[in-house]
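One chain follows as structure tokens, the form predicted on its own.
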Amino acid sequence: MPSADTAGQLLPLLVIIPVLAAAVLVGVGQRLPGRLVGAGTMMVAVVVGGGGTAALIITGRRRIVSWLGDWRPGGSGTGVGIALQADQLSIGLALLAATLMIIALGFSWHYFRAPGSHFHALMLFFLAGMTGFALAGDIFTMFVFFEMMGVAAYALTGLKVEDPSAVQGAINFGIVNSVAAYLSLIGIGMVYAHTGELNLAELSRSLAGDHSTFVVIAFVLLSTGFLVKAAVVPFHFWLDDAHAVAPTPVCVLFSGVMVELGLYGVLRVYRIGFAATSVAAGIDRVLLVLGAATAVLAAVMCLLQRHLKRLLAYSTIAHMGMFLVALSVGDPESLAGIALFVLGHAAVKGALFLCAGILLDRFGSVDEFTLWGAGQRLRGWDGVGVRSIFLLAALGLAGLPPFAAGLGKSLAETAMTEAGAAWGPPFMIIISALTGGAVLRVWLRVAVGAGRKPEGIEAEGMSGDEELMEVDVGEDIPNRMIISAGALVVIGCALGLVPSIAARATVAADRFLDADGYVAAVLHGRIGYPPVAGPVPSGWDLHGVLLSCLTVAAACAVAALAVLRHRLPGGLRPPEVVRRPVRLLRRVHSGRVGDYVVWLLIGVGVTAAILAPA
């Protein structure tokens, strides 16, 4: 096990590494064998999961705390030197990313027609951005990490540059987070000028107590990016768009990871930087409202969709808006259940879509329509490995037992109760059910052919037959890409089983809450936690598995009542008073990306009007 200077040394090679072996791609990757650059990639995400897991264990005893050129702060208490810090819950995101990085690149091996390593490149600079965003220790330093895991991103949406749809959401996305960038940058500087501090540890204490109207403004400015990043409502309309065209591995890290750092970037600014300020008396109440607002209708979205990425992609906003809401209670426990919540989600959305993406290389499309009964044409093994992945995926997010996701979804919703907040679990089982209802509806659809094939209004939906290609599979699927989503089920599965693993998200959720631990271990060298106080959750029990269980029929019902609403009376069906709202929330998500600009700003003011002091 390294030593307590080789762990500091540890952090920033875990951002280095893959950045300097994405420059040598951008440089002389075109000369070299496509084999070589595959494997090289790889070998540079196994080494900073490696790095990750090192890491990890580390911080199961203390903090790991890295200033860069040992520029740390002077006598008067001020520097420009630059932090990283590593707890259980940043490191474990790091690692989080480099995992779905090395099945993303698994699942890609051999991927794409056109030659070149530009998509390596992309991918490790990526991962970098990702890394560094989950280790800073400032906000200037999360920009630019935040710049460049979004600048990635955006190039890795347009990659198929030969469709209009790809370039398009790629520029979607990268307009709406730009202009997001701008403000943080703008919140960034007013923080500066109004502390001189861009380190959190020395803005927590520089922060302390001050509660004036302009520490408010200037902390809605700078959590903008992040919440834009996070897909919350209403900055989440960039996210459909770049999934529907983005290459399928990029999807994985997109739903898995990257959005759960948006959110992890507004907790960290708000728990170590602002938690003593006039942003502690409203900030409940945006996570709730907008964690509430951004569940529901990301839910009914998810619902509307045919085309499966999109479908998706919904889903994940969805589980945003839940995150939000449990973490409104804002005690260690909720965290740990979101934490849990968090893991488990990244893997069976992971898988849901790779089968997509198994789809659309097999058949061309990804339009649920086009697909029904297409998985009984996969032959063999191939047919039976899709279908069960993407069944168990599905009950998966759903929250079925043991999956991660639902020992996650349990904790919160004990903790949403215990809080006070009795009317958390149904919320959060209607919301749940709703989503994985709309997965396993596209399932009994595509997999076993249910009901009659789809027709009439439903056809207002955006069809996922226009999308491109990415390889074409032929009719034997390679073993590598079902592997790959074969290995994320059953890691949400396997997580949920891991002894303990409930206290020890707890105790991880209750260190990284811990601002003034946060504080002595950056600017003292006081690594070490202090212990942890109170009972931690064992895991599973009773009551979370019955509420599990509940959930999952409820998405069962939802799926059936879908694929089998044609039998139904005339008067059961949708009245016209609800299809209105439909159309509605059609018409709002237009594509057009001024739309889209006037919404971030409409968030902007309604954020700051619930965060004003009275």
Given for the second form:
Amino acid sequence: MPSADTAGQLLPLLVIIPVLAAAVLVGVGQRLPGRLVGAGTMMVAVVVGGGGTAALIITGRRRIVSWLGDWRPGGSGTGVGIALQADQLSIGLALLAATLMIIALGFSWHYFRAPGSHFHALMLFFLAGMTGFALAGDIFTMFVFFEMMGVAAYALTGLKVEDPSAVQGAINFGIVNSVAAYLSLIGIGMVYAHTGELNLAELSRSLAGDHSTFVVIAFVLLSTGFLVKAAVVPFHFWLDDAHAVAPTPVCVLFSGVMVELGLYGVLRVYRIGFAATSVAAGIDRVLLVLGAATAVLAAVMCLLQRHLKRLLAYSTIAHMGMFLVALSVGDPESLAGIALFVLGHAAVKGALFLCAGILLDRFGSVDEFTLWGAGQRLRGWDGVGVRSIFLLAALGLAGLPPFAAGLGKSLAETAMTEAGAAWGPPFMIIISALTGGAVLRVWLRVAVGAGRKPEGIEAEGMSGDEELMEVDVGEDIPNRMIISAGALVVIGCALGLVPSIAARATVAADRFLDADGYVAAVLHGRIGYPPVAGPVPSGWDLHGVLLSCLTVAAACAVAALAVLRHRLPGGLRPPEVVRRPVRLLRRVHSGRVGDYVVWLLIGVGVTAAILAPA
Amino acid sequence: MIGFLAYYPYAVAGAIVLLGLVGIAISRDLVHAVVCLSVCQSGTYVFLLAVGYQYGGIAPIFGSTVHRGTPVVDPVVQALSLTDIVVSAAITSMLLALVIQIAKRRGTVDPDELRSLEG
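Having seen the form predicted on its own, could you now give me the structure of the form predicted in complex with its partner chain?
Everything in the complex follows now, all chains and molecules, and the chain you saw is the first one.
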């Protein structure tokens, strides 16, 4: 019986421990010394990480299921209960959140003296929300944890309350995400009205074979919240505003795991609950269309930015687009590739954000133009460290072997080719080259001082000079900052070198997609996995390495072209025809929350139109 | 008549949600926008309660007069609504606190005058 399963008691603890610790910090944190608050928070994050690791090891052999308080539906399908379920992918995401949390906390040790213990308490609430969302086994519990991580995220975005643009970013983020969450709630209500059930495993049973339009509408509304969190175009507007103003260590968590959790939510709900409904006919189309639009638009916007954090935010959106496009083929191999891509992306993108944080700390700016050549003013080993971490992370983002991001992209490309989408690899290469090139361009300008010092051009570009300094940490760059950023690069590289990680990811993806196994585990306590059939990919092969090197070369070319643009003959400069749509794009990203809500409604309509059976 | 009445609460819920959304979309004041967000959420309460309503059902508080066989309205959606209200209180209070911060620093809460986030 699963009630005797001691591992099952681990899952609620992963949520309860950080919530309790956060409550203690809110209550008595003001009276505790700062050192104790920091150490305690770090310890809680490490405990959650350790618990997550233990759970990950267990889920290598079987699922973990936990019915809270042992309240569960009876055999006749009546009664209610709250289930938590862990397979390798869901607990892997929870572990990713805990790992990034540990690194962000290490980076921000003594970072925020002024706000007392609020930062630490909010970070723990945020961690609890993300962990709970990854493990939740019914759609309403998903909504609750979604809102929990949302509230913590809004507060973390607006943490620098003396900075009006930070507060405004937090309000935009809060309103857009909340509106989307309410649409999700209506979707949940519709599902409940239709079936009388909320648990994903029961929905899987009762929605099977249901081809009504009602279910499609419910699914679209239900997914809206997750799509907004995943920053899919046209739901993405809040993301760059929030990333531009949030404290740097918080950006690491936003970009690395929170946004990806949105995509996970869509996949979880669709793959378990709605797999056998009329949603299945159109979901691949939705992922493909929205993903392609997201990737292209965000790659263009990424190239246009000079505010480093905003540029990295658009790079994250472009990567979400690539994830969606690759997932549209819908087989375990592509999901395995994307899972590795997410891990690798989290590591290198986190390192890039931390580098931006170090630059902000040193020079009080994250503006590419103001920082021109500033990297050379960082003397000694610190300077060498920051410059090389920035470069390695940028190359890793573009897909340099052996970084895990490159391996994941290469696996996804192979899966797309095998599924008959021959345009997949070129698409992924172009988007990776554009966003990787934009980041490399910043590196060339900031760390090397390449090209001409940009002056006064592109006045319409958003400057990053209004950013408030987050903290004054003294003369030298503290070692903990460089070590945190370096650790992320090392993790990103090492993950790509773990033997047979591609095969393991494919097995994990197979198990994540196995709806029957999920239902059997949650409802009937049969928590073992069925044996895996079929061949599994072997990891880096010559073809993948060559394509990855091609991507990196293309990214370098994009960067060089951008930096040396003024030397090009006049005929090669962007003509007026190109500049006009660019200005339009900038105007669309207006920073007004009212516009964003209108775009959200348009997005819901478009999604429903694509998904509706033709 | 019953057929019309059965759909009426859903129409009300949808109208409230849409009114809230329109309010946010045309808002010229952040306090107004946050209140519209609350209006929008009130629509979800109406919707959830309508989903669980039973003709002739009474409050699902089981005791001496209400037992297993008594017709009651669905307690699950009421629990959902309660959770929803808690979430709403947290979000509204936090957003209003942020608006106060903006008003303190900038002296205005009109989004058109606060266009520092243009990308």
